[in-house]
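Just one chain follows, in the form predicted on its own, and it is written as structure tokens.
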Amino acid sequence: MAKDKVVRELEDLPGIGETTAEKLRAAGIDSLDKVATTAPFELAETAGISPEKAKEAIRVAQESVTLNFSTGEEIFNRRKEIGRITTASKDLDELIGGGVETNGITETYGRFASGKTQIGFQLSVDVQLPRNKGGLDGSVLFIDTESTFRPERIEEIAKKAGLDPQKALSNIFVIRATTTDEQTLALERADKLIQEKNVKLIVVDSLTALFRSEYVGRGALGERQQKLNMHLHRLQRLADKYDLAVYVTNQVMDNPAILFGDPTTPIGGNILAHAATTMLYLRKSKEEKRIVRLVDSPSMPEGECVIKITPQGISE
């Protein structure tokens, strides 16, 4: 490659041509500032090249992006654009800041019968709502890995809520993933549903299922952290890319190395852990009553708060 040759396009990159380039536009990698921040083997995978061709087209889109730095009062104040959907629960919106946010992850854990769908269910309902009720008048694309989408709860959740039953679910649109592969093409093809038809969540229920199912044995676990790894980089750049939320829900499994305490741990790991922006960690209580403990978020403190969850969908 000539020393002298401006980069201004994914097509000016080294091994990177046309058709390579459209399949990176199509996985949400359309710029170069984002190839200069992509993994290399996930560079490699996504485009179809060598992992020596995706180091060297890394490094000249590094070389080529002009870094811009903002002050903490510019972030500041771009933090006060950021969209919040009610989850129906004042006091669950107070201890995550405001309701669930536009721009990042939240990760639900717990139990089976926790209630980690239900708060996907209800999100898919309350960001249908108007912006001064907590919503973001905007639909869902609610990805179902383990076939748990019950559009009478929707139903019932819409009617408590003041919107047309009807309406509410012309306004989810669900994928039913039954492979890794179906889950990750979903969204690399989500870019013209979001466009098309306002999409301002994703849900994601449950993330790590199929993963876990698929990838069997410690011989397989590098592979599914890669892959897992690559689809929540995927989740996390459609989340800025259009400004929307992205809800995931998560298995758990008792780790035997905790002798006191609780010992359900999420499934995923570092990867997951670091990639949610918010983690949430949700146990049964008495009845209808569930336990909703902040684990991790940047900007609020780790609590506990009480909701219930009703066949109208969540109370105090």
Ligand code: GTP
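Predicted, not measured: the structure shown is a model, and the values here were computed from it. Between two forms, the rigid core is defined as the largest C-alpha subset superposing within 1.5 Å. Positions refer to the first chain, counted from 1. Compared with the form predicted in complex with this ligand:
- Put the two forms on the same core and the Cα of Glu302 is off by less than 2 Å between the two forms.
- Here Ile58 counts as shifted, since its C-alpha moves by at least 2 Å between the two forms after the core is aligned.
- Put the two forms on the same core and the Cα of Ile291 is off by less than 2 Å between the two forms.
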Contents of the next structure:
Amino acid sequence: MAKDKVVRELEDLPGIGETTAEKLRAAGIDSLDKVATTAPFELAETAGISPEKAKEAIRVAQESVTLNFSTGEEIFNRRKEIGRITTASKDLDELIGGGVETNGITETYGRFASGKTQIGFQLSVDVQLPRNKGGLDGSVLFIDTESTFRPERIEEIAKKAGLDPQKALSNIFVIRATTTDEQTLALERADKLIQEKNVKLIVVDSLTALFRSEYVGRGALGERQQKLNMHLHRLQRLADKYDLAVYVTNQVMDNPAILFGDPTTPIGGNILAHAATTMLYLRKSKEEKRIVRLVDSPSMPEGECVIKITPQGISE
Ligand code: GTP
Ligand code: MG
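Can you return the structure of this protein in the form predicted in complex with this ligand rather than the form predicted on its own?
To see the whole picture, the full complex is given below, headed by that same chain.
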């Protein structure tokens, strides 16, 4: 038993790949408990797999459901081990409970030039710091979908953080993705890099831009959301498996349904809001100042703070 791999989600079941798992989720069979209590023929039909495979998946699901109990104390202790990366702003760190956390997805959304990418650069440097300086001694997988990765900015930020700029750059593995397929593939192939290079942060900047341009029109919306959902699932799986932090950026669109207040909502809507552990909304203020609003967090109250974007990165 001890040699078996840990079964946490649908994809961990034998014979269930990511596409099959998505079919099951779409049909409402979205947890191991549900698989465990589904009839074999129903699972076979829904997933499009043979009845034998369905039986085996159900058997493993049933086993895992009883095996995976955790006490509240265990979860509490696990939560205490969660790593955090400083944003270089004390106020912002405090707002989100001590920095960007591992095992979860942190999303920023906001209009152009609101600072989403700059925060990604800052985290890419800070994650390399030792643990007692707000880092995780780790390296970075940076998925750049907008060609906005700027080594010069990394150099400046690294100098300020007290790191050797060349070394800091060599610890950031940048993948330029020009299609959603490339963006997705980057994660599928990430395991080896993560293990070999001790990746502790994955940045996806931007998470949604390519999805938005590839899937246009009302008809494509469902498919876009489904693919985006899968992508987020992969990110969350990597975050859990390797105890790493995920930082994603998202544009906003004008929402005509909101008549009062700020008429902008993040692309991807509810699915993203559900998947992202921590959501931050960025707004431009005077000159270098940006207002950061904590919109959603598992453990912190809503709130706001102000940061500055300087040539040396984020500061108070
Ligand atoms: P989009 O990707 O266009 O949606 O925007 P974004 O939210 O990613 O914006 P980004 O993080 O790139 O922030 C852009 C802003 O950062 C600029 O408007 C500048 O204010 C600031 N910025 C970028 N580079 C520099 C720099 O070298 N020096 C300084 N002082 N500020 C910079
Ligand atoms: Mg950007």
